[in-house]
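Single chain ahead, written as structure tokens, the form predicted on its own.
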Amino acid sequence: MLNSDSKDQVTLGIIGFGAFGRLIAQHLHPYFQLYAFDPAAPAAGRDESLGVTFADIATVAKCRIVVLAMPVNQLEQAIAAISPHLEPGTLVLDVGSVKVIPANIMRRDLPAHVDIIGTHPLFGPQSAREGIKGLKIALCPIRGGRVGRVAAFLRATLGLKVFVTTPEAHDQELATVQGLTHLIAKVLVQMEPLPTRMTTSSFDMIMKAVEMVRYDAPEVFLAIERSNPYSASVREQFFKLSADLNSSLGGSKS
């Protein structure tokens, strides 16, 4: 487990209960006593299907593990709300698609008595529809020495492939891996309707990738493209090479 408590004592609070918060609950409720807070969720009550109890933000922040599951532009506000209630030794994690900016915010604004790990599950509700075993997650240790125990739990219990990295290395790679994927998907969606009858296997694979990100919240796309400090240079290189290729084929230079 992630700490020395027994199963019945391990409490995990989810701040932000959108699509990804629900995905967290779906896969972690067998192992933790889950609590959740979201302004749009019930103020109290229980969702038995997900094994989660809804409570006020102060109660959720008192859990032994607290997961911040909101867009990066809401992170500072959430940390300000939970910080007075976090107890010594609490482990705080985020699950955002970018890591440099959230890591700096958490390091600066969370109280010194909590441990911090930045995480990025490299999947979402669409790609996890058939389960999460074998999928990937990145861990960025920020404060404290518990990343090894977290990684062991994720590998052994959830079957995830774990990569321990730095926020900077994460964002450098994901600016290409995720930034280009979402960018291309956005363009293809705007080109619809696209052919569906005489398609090739490669085209079908591209459209499958589009479907995996089509329904992501707009905030996810904006975070990937604007909150990753390396995304702009990757986009510029991609568009330049695309323009050069278009020009070489006799296309317009404008």
The other form holds:
2 protein chains.
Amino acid sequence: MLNSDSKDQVTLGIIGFGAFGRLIAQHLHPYFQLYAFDPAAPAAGRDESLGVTFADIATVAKCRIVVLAMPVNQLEQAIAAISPHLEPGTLVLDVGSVKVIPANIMRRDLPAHVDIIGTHPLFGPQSAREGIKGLKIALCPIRGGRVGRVAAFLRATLGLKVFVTTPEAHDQELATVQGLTHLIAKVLVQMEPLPTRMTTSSFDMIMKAVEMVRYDAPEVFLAIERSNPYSASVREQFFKLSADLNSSLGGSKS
Amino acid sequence: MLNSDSKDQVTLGIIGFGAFGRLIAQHLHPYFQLYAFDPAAPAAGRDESLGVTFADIATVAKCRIVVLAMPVNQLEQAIAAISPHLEPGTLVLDVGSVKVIPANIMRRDLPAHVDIIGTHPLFGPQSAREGIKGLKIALCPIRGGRVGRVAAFLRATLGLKVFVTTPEAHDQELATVQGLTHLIAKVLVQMEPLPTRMTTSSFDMIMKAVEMVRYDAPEVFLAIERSNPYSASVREQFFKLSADLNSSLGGSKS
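Please could you give me the other form, the form predicted in complex with a further copy of the same chain, since above is the form predicted on its own?
What follows is the entire complex, opening with the chain shown before.
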């Protein structure tokens, strides 16, 4: 059984095997026996380079640790599918860019016999290209007392900077951090072609930031802008200050 | 006389000795005999660390090369003050962030017996902190045939990337490069305090870009936004796309 207390590594199941699921596998396969399920992935077999065994959702849900790595808007459906198969004492984590809504869904829909931690790795495939050491992750303990051990593993073994926080504090801070970054990137991408010759270092840096987020799945942008309860007010403030600046420079209020 | 063809180095006079004038001195003093005038600088004496001798404006204007390093809105006045003292064959350069307006003023007001090149070093004291090698400069030949020699010096001796262009092509490209950078920076600075804990690499990069331009003199921002004939339309496009995005996300049109 996957779930047995054998001499083998602890089993970890990844539900949702998109770009982020693969990034998880890449960094966790040395430490866990990895299983993955995704409707778009092979139903069985193994990806040796990522150290992942593909299996049906019931099998993957029986792992000791289950990571939900699908877009936020598919979380409820995924939880409904895995819940009947989750064993008592399983640790369930999500990895979404927002935390208040997923925390509420997980607390409400996951069986009472599993522990829950909301996580937000503050990086993606682009920013993790040169490794994840020194990158940041937020942890929101939701049920059970295992956040300390998870934080210690992420710090000591993966070299991440760990922030233990609440879903509300997370979403408030990230509404600015990600909300503004993605908003600015979205607008600049629409203004392309942008200059590449006579550029300044500061412009180059902004464009490098744009490069890091522009290929994120559309769901990521929508989750950040719509599923974070604090995003709308940050956005309004940005647009209001922009409009004021434009009119102070003699432009029309648009 | 400063202007003599002695065995000494060529004389170079800096009119306007603010942050950028000092940056020029720092990088050119090994190659030129430097003089500087600024109403706010000492009237005489020497700054040994920058290799600069302070003198009255008439003396500084008699150098073989004269660099105008004051804000764009003080250019006309400065040219009126130096013009009577400029010797035939002098090379006059400006260093402003916009080029169409200064080029017109220099062409119209400087005596016919001097050569003129408009320049825009695409860096400032912040971005040049770790040296200027590899940084960029735009050159706009306006009168006389000396742009080739100047470009060769900047490339071979200072290690700059040189773009020879027209004032119009320069301002068009920089309206986007600098116009957008300074606009975004201005808005973000107004939104402070901004998060510094749970940040992403892309947000950190945008904030690093903001750091590089936020301490620029207010005249730099105004020159970029107001004295560049192409800035208003870039700004309008940015604000229009932002407002469209805001309303597509369900926000109010502000």
